[in-house]
Partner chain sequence: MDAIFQAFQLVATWPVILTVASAALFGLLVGAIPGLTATMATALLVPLTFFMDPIPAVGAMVTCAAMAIFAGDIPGALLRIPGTPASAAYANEAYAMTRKGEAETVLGACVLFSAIGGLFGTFVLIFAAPALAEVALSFSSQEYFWMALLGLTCAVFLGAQSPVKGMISLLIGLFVATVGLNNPAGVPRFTFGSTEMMAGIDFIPAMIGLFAVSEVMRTVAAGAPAWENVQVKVGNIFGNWGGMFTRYWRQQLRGNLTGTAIGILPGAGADVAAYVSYAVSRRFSKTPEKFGTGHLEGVVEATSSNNASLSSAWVPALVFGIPGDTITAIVIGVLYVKGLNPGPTLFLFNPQTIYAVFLIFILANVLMIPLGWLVIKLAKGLLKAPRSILMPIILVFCIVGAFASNNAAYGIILMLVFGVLGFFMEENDIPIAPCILGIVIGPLVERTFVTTMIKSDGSFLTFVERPIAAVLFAVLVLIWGSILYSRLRGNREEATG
Amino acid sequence: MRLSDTMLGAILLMLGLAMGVYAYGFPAIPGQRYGAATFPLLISGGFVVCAIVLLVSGFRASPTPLVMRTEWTRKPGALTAVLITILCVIAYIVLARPVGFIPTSTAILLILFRLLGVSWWKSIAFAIGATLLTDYIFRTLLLVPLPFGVMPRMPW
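That sequence in the form predicted together with its partner chain, only its own chain, can you share it?
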């Protein structure tokens, strides 16, 4: 997804203004002119200036559609693949605690391998292998408390 200069400029303009209005309400350091609001206000000003530059160049240039689809999105399945990847991470955030690291990670790997056209056998082998290896490195060696969920503790 590629935004035209006009579109990008408009979004940044709104973002900059919203940020400025929000930051304006920050309490000041008593007796000082410069405090918590100074820097956010400068940044929001920066966004507004960039937005105006983009808007001007957008209006000058020959009209382009506001949102263009970049080359790769025309490939069948490309957008779905990106969405599935994002959903996989979200699924991990939601499921890892109740279900556990090992089942969730295996499932995510399996889905992504299949999505990329890896054969079933290889997918299953690599999904289980990579998960157990990660579990060993991070839980056992580095003592990261990866959630257990329904899984019993691994023997290592």
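Starting from the form predicted together with its partner chain shown above, please give the structure in the form predicted alone.
The next block holds one chain only.
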């Protein structure tokens, strides 16, 4: 699937405006010249500028469909794989806190590895190994708290 410059510009413009409106309401930091909204507003401004460039180039170019199906979308199961990936992201958002990072991430990685055609044993080994490695890196080295959920605390 491919989006035209006009369509991309329109989406980027809406995203930039929405982010700017949302960030504008961030509170100021007492004693600071720059508040919490500074960087989101700068980024949203960059989005709007890029959107305008894309919209102008899209209108100047020869007329093309706003959305085109590319060759990979015609392969059997390609759109199903995209849908499953999106559902896995939604499942992580919903389940990570009550169930925990380790079981949720392991299950999602197992599903995605199987979706890519990796054998069962390799999928299980890679899903568990990648999840434990990610948990160790985030929890111990980066000091980012990941949700425990139903899992007991790991030794690291």
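Note that the rigid core is defined as the largest set of C-alphas that superpose within 1.5 Å between two forms. Model, not experiment: these values are computed from the prediction. Positions refer to the first chain, counted from 1.
Asks: Rigid parts compared between the two forms: residue 81 grouped with residue 152?
Replies: Residue 81 shares its rigid part with residue 152.
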